[in-house]
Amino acid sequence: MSPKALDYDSLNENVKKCQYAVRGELYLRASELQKEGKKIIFTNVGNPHALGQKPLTFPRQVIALCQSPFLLDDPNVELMFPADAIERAKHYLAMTSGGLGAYSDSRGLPGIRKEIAEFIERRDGYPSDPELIFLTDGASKGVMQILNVIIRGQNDGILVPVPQYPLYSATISLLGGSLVPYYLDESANWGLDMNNLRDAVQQAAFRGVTVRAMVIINPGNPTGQCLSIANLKEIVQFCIRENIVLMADEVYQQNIYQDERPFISARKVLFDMGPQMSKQLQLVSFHTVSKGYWGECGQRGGYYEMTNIPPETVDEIYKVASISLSPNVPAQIFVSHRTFSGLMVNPPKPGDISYLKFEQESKGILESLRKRARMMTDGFNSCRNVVCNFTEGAMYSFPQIRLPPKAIEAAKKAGKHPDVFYCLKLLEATGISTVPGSGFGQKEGVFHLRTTILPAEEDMLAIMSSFKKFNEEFMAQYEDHQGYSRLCT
């Protein structure tokens, strides 16, 4: 008997080769464990409300009147909802064709669009066309829908940091193109080595691949560096000269925990380097309100801007988009929120009613972002084998893990690769839940894990010391000093 469609044997290649770490085997028996009773600190995701963030109040007052229009109608809507609040909402609700219950155009909103617009060209310090901004539901479904545009097939390839976020490995393997890994320097602090992009592309071309896109992600993922502006000139240079796209997934742009080296958008970079330069170069830049303080990541929010694609182009990727027929239409309101009301752009202002709370929450957390981010990489630095870079953006750390061949011969004999080993071993004596480097890439024999610094502050010192106890177990099971995986320093 011939297999059905769905059995296994049946189903599509390319999703077989689909790889997801972030909720793979770590994140499954982390849930086993759950069930089972054990409590469980999920730190493989960034998630910020799940660990313990509260919503800003003033975009969760808006986004109630807007769901529930009648509360508008209602006398004593005053008495719960401040004005600029009720203002807000009309404002929105006015743009909509029937409410939030309503299909948008594919692209999103066009009054929401226009205020992205706006908020592109304050931050950049250049215009933004609206017509070129797509909305959809989550910075990830942006990036699929572009490289589905680029990839043609298994000879088209993206370049894609390593470490990188697996959103960027899964989706090229589902669609079937070449993932070519450019590695980041560890020992620069993730930095960005030209010669090494360049080798990267020279290597793909030998196998006959061609390379049609180059991510960035700045603030990085998992890695937490930052982009510095020489970097980035010498990426817009690269692309140009290469005549690939640039895809700039900036959705960190708010998370910055250092002072020396700010967030600088690629486009503004792009633009600042003289209309010769600017007009040369295909960039695509996505944003989310998952991220920064907000963390609002059921919401699935974001939004993507094009630069330099031709009319044509964008009409073939509105097409695409229109499959879908809207993006979530409450998480457009949210988008049009952060560009409203975020840091780098115009929040309530002082007089308004909400200013002073919004302010309190917004900084607050931003501070105590800052805060845990010292307390996480102090702390495993402070740990035996253990060696981290300071996370400067995002909301992740990356630290290293020296391995001794005890452990790592083990971990073969279990048949699990050394890092899947000793982050199994450090969930089941803990309740750490966190992602192996393999599921982000790493160079040969060099060992990682990446989670998240959401804990709340408070939790952030019991947490290290457990993660410290366990790994200095750990280390004196399997240490006989004959040896270690790479450290790279």
Second form
2 protein chains.
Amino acid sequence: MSPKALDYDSLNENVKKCQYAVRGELYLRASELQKEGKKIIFTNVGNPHALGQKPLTFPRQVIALCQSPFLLDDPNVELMFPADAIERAKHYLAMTSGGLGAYSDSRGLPGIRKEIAEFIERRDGYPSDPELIFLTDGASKGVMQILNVIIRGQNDGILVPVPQYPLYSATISLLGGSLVPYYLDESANWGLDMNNLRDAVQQAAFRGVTVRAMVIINPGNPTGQCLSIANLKEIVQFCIRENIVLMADEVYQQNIYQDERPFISARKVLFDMGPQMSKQLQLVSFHTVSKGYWGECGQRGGYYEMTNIPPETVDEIYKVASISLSPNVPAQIFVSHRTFSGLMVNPPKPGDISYLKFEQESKGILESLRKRARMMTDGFNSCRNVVCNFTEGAMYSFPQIRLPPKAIEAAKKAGKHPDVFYCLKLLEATGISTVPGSGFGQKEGVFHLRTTILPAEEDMLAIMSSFKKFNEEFMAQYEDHQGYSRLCT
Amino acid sequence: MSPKALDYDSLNENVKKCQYAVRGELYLRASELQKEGKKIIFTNVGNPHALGQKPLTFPRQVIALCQSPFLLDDPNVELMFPADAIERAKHYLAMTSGGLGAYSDSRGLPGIRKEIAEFIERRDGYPSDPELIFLTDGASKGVMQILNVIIRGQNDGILVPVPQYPLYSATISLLGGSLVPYYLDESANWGLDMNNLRDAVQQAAFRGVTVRAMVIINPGNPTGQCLSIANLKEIVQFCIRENIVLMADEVYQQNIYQDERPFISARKVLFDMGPQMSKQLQLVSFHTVSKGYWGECGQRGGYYEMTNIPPETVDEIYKVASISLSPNVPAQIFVSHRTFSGLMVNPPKPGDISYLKFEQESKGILESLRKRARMMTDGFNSCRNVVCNFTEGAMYSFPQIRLPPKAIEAAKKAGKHPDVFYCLKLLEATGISTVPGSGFGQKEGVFHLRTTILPAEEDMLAIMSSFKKFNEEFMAQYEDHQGYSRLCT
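Now show me the form predicted in complex with another copy of the chain, since the one above was the form predicted alone.
Next comes the full complex, and the chain you just saw is listed first.
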């Protein structure tokens, strides 16, 4: 009998080809160990609440009231909810037609899209059109929607930074397109060399692949760098010249841990080039409620904004979004909240009942992340055969691990990629669940791991010292006695 | 200059090809009219809360507490929330790692999947494995995940009932597969003729298309019929014989408006055939929180259960689900709630504080829907040139409109499909926003429209009489004086 359609051998090959290391072998092993009773520190994915970050009170009060609108009629409501949260819940409920239980428009509630447009205008200084803003169940879903419209087959290429967040490689595989890598320069703080970019496009053309879009992740994931204005300008000019769409993954725009290079959106850089230039780039920018000081990953809320996308194309994207009816409505409320308070412009604002608490909570989280970014970088750099760029933004540390030849050999014998081998040993020894650098892409013969900077501040020293101890023992075991690796660093 | 990647001419052709009439021309026109101030009755989509259905109190209390866990420590909490809702919220929060703001496992929270498995076992009388249950952001997303794994290219066919819910046609287009239609028999209460099914497979083979899966929608959308056990058995046997996957869309399983043909799951029918047969069918069954008496569409919660799917395939599906990290967590709580209370087995149970209110609310909704199904069918059947099968289940009425030749001619002149022409006139005259039958598929030369049975009971007579008046005038305008169409009915 021939295989059935859901037998492994007869599945869609694009499904089999795609890889998603953030929840790959390491995560599965960590889950097993957890089941067996081992304490696991899940730093494989940027999931702040899972590592103890508390949700901000105000937005959660608002969403609770929106979910239970009958509470608004309860005479005791003011005993449990501040007046500004009550007012805010009414404001959002009035935007819906039927509350949180009704499908919204497939692009999201019009009122929310208007608030997002206002946020973008405040951020960039240029007006934004709510009709070109689509809400999604998290930013990943938005990236998938856009790539699905762009990719027609294997000759369509997407420029992706390496190391990259594997959402991109996995989605491109799934859609049957071609990933065209451009390498970030670790020795220049993960900077982007324009020559590399041009070479990548040429080499793709050589293989018959036409580059249709370019992805930037700013701040970088897993690499943590913030792109400079000069760099962003070069990228925009390059995309215009090469006639390719720019996809700007800006989900970490509020996670900035230094003052020299603040976040600047690709859209602002484009508009700053003047009315002539600013019409020439097709740009899609992504944002989310999962990151920032909110970290509301489980709610699955996000949006993208389209710039210079023709109306007929916007209609097609709208049509495809309609097939799954609407993004979840509760998270839409979070998105709007987030954008509002993201610039601290609107509720809760100075004088409001909830203002001080909100300020305290949100600043507290960002300040603590800034400290943790520093502790982690310093921690890694104090370890033998480990070097690590500072996390300027985002939520990750991406140290290079200089593996001794004997360790590489041992990995080969075990049938593992060397960084997988290292990360598995780390997991077994310490419970720290990381993602091997090979999951993000790295230069041949160079090895990394990615960890989030999210463990609680008070646990950080213990975690870094547990890492250091493991690493010391690992290196001692695999270094030869001439101290090969130490000489190399 | 060559077109840019997001110019219409250079988009993915599969995107352009797909059609989704539920939010198509009629919906867009209705939205325009609404903006202009016209009162629109949106019966284009099964969206109960948008038409005034109130959410059930108990699950909304639970979710409000889960969203604001700090309320659980508030000394006033018992003034506003019943003790069983408080207990239930604690129960669900204990299942998460980090509350609703943390990503769950990509398949959904293990505790929720366990509760769903218990629900399925109670419903069908056979155990269910939580590891084979995946939660999704609404059932549509689940259908898309499964079709994506099955469809490899245009020679892969999916049997879909006609008329069908256009999620299927749209997704198959998007994935580049082939839809293989099998026609339901309107004159036999939308029954399924097995000969049609066999012919459909043979004709597909003739075109080089191999059928890999079959979709059933039970109760039917848009057709409203409940499949009999005998019919389900034939379908299961057919799928086993033809070696094809059965996809059972059972999202309306709690929307049943008659007692002769209760809902029976495809899974139960399969297992009732005994241990030998029951191992031979690859089956995926879909369910949602959007329908039933919950109608929590905006929350976007759903799940699918896999039967006889090999573990390596389950792993592949898990991997693809991981790319977008996790379904939204709040809706997972609704899913579990729903399954629990779906059989009235668990909370709130007799004796619980919330029991009576819950009973009253949920029964009230179902009884009213039953009445509305009857009112609508009778209303349509009282109209000139309109015939309509009774809505045995689901949320829709799908009357056939016998359009006079002159109306068909007028439609052609206006460049519209005849049923689109009729539905647009209906919309302009009455504000009733329906979906033309051509959006679901219908036999050549036969015309329908789909409307939900969801308008409030107290509005139903007025809506049906507004429809009748419009239809009478329409028919009077386009029938010739020999009364052609009346003779035909």
